[in-house]
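The data below hold one chain only, encoded as structure tokens and taken in the form predicted alone.
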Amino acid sequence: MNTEQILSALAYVIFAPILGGLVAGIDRKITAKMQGRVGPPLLQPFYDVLKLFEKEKVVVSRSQNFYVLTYLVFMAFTGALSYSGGDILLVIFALTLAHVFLVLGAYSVNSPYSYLGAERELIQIMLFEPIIILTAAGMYMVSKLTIEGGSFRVWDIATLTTPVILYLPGLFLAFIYVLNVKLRKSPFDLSTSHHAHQELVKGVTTEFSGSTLGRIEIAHWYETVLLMGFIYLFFGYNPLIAVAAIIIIYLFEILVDNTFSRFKWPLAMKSAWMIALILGLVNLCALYYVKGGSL
């Protein structure tokens, strides 16, 4: 890694939680406005996390702290790897591994609600991972148009002069469709939810409290910024358009979150695999044949 890549990785590790917390605060304010409420202060997510770290440490199982800390470390590592321009396949693998540690943390306690949340978290991994892998494959195919042999490196994809979105509209729609899985928003908030009207409010985080729960929230902030980076890759040819697209898409996800109720897991599975995967596979096949099978 060169100096620029190292600085990019450090910048992500330091500033991503700040940006992610601000995005969470903006999310709450907009959601409140949609529901006719005033809403909490913009910095409320930071106040909540600080309060969690001040609470007494209550541990159900000693191993759960280790799993959650590992989850946070891997989430920070995943984003640092992505923003430093590393291999996108390694980024996807690290992202999956991070969530596996969260699932192990939920399984480490003897609670039926925690177990149910862990099982649903595994379902969400199965919903999201095929789409993100297809997205990586599509970006590799597009990179072959300007880079000999193609590239899976995030930096190479982000700096392509070719508009990736024009070649991968189906994959883009598929990615947006399942984005709420990772943002933990309706209709895909299966394993945990911030909506109190649902029968499973905390799910995978039921038995976590205090600083442990605070670390999970910080990891979610890291992940939010990481996901915004994936959206950027579709519009990397023009940074201003990319930033505008990130804002518009996140606002759209907030609208969906406040409009739809949670899917049952069979419907979530069918819709993600049938609708999103069809969009993705058709897009890849069309791109391959339009280019005469040269990709």
Given for the second form:
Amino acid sequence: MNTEQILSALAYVIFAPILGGLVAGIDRKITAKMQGRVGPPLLQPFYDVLKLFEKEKVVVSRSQNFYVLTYLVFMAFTGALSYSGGDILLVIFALTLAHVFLVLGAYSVNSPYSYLGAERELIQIMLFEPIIILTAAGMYMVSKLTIEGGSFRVWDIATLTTPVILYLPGLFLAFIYVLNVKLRKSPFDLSTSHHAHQELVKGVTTEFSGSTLGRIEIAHWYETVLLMGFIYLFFGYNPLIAVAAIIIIYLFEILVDNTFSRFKWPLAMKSAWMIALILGLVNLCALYYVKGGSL
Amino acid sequence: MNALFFLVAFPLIVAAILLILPKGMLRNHIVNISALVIISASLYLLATNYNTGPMLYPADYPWIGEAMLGIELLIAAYILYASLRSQKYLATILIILQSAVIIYFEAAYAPGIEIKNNVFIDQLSLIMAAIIGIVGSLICVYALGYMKDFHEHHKEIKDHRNWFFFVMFAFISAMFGLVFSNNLMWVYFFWEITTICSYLLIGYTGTHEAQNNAFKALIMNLLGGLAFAAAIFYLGSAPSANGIIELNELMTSGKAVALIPAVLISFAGITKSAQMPFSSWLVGAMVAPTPVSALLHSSTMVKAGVYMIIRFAPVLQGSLSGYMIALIGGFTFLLASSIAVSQSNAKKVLAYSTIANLGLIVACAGVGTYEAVWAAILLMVFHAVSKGLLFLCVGTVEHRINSRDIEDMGGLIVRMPKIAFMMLIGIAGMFLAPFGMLISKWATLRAFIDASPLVSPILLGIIAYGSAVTVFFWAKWMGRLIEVTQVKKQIEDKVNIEEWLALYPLAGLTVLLCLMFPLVSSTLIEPFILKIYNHAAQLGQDNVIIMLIMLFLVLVMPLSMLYYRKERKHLSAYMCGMTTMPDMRYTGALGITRELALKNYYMQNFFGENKLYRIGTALCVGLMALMFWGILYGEVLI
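Would you mind giving the form predicted together with its partner chain, to go alongside the form predicted alone above?
Zooming out: every chain and molecule, the one shown earlier first.
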């Protein structure tokens, strides 16, 4: 680890929540426009979270806040690891670890709605995982074209001169398909969502309030920025195109959020797994067989 | 050399003493002390030999070959008798065939073969010996307390504890013998001893079910034994093989000679490590008392299977048969992990997770590249410790709450905090970053990507989906454990001292191994790989540092509990405004008081046991046919 990496990690830890919060504000504005409302001010997400920290501290079980704090710490850690150019597989594993802590927090309170949310959050982890692992494998394969022996390092992948997207179109589509899982948007807002749902209340986050809920929100901002970084990796050969792609894809996901109703979990799981299998694995196979000689 | 001899002979002597002493006299002391001795001896062996490289010893004792043959025939006679008495004629046929092959070999070829070195030791045997010595002995200590409780709970089962401990220690002795043997005849001898020991232990309770499952295990392992015997027979009879039956010579003799015996012995390894379609014997083995399951799953039996396949990995590398073995392991990993999702019986979940992880090890060994073998050995080490710990925890919990169902373990963190905490460590060790199994899975993933265009995409798909379901079934188990319920009564104080004596070290070891894995890798595994492949795999220093940071965070974060423990306002969980009592009871429709009950998802429609087992059987039988067919092809040049 050198100074540059440590500085990048620090920069992420400090600025990612700000960027993530702004994105959330813009998101709410656009969503409101799509629904014919005026929408809140741009900085509303920050006001919300600040207010949450002033609320009374209320818990169901004493251990619950520990899990959420750990979730936040590991989410920031995951992002910092990614933005400081760490190993992409480690980033994926750390991301899973962070989410498992959120799930454990929801389990620990022994409440029906958060329990339901916890089960569904696990299902969401389960449907997201294959695609992201295959994507990482695909990126490593592409890196082999220019880097001797290939590289799993995020920075190496981000600075590839080959357009990754041209080699991994299937995996890219599959990734876009499940991106809403992590953005907590329809049709995959199964475990919790930005709005309350009748049968779920607030799912995973039902029993968390005040500053703890604020921490979950901040963790979510961290994650949003992390995911945007992931999209960047597909377009790293040209930063301008990459930023444009991130914006377009995010807008697209907002559109999907507003036009789709929520899936039931069997449909969510089956569809995500089938898409990972068909688009993702076929993409990988093609990469292996067609480029067999040079890879 | 003396240490090797001691590790094989000492457990055997202890076993004999435990058998003879009437009414379990001095049993506790003898087992505790000899466990300590075995652990120290295996650590001593590790400390004195880790940097010496492979060492070969002739160990040419007079009459030893004859004695082994004699014992083999006695065992065969016993199996013959038992199978006829229980009308398990398949076992009868298999044991007759197997004995015939071996007797013919001994009569026709053995006299012409001169053995130079019967015994050897290298880093892989050292690692195995440490696993067997430490985990195996701790399980024996645990068994002292467990079996006492067991016979108090089950008065109907006759107390044969002398016999039980005799077999346990004999098993450990045989495992040591197996990993130190260089002569394949000797390996075969110890291999058969582990088969008969597991048969005896699974059938310990003597119930109808136990007898049936014991025979199931026996039949499948005899099938593997037959393949093993065939491998020896081939080496003795084929002119090209020239009577090589020493492992070290076989490994350097080239694929033309070694591939056929490697595939046959790998088949034996597949049966022993319960890969599909032979997975049912290990699932059936859970009828035995829990220490037996722990022993079979963590440090002995199944590890013997993967140990042999790892030994032959360099021969399998790049061959069609090797790739088929990799796929058998891979699909077993995927399907067994999926089946584990649908199980609520804790021991069954553990059994399927063992099968799955062994599948991953077999897959790595079948691929056989240096990265893959490195990953396989890491997996084996971490799995042994975590799985041993988990089985022992489940055994202890079972005796306290009279259930081994995960749904009954809700709120265990309140009822049995220490055990629950150790169980959490064990589970985290099985699937969470930065604990052991995940480090290994990471290494596996990297190995699979570079394996070969023939199998890489399939193996990548398998590990991507397999790790997704793994997260699901472990995390929901963890979730049940940490629920904070209102049951206030602690039931932990009645746990036997012997059980704690085994649980604490194992839990400590699980964490310690994560801290020390760079050391384990660089002093033991990498030299072993380097010797064979002239290449060494490693994770890179940066990544190791990051893993250690993560481990540090995981260990430090619980301290935040100290802050959160301070007085805060308590509310009960949200129940839609229903009037709820603190113990989560509420008045339901028609004024009936109901208790809140929460259950996990098991997704029977997706992950049903029977359905997936059938798919796995069909798939793996097909792959197995290709594996044997692949012998004709030898090396595949892609």
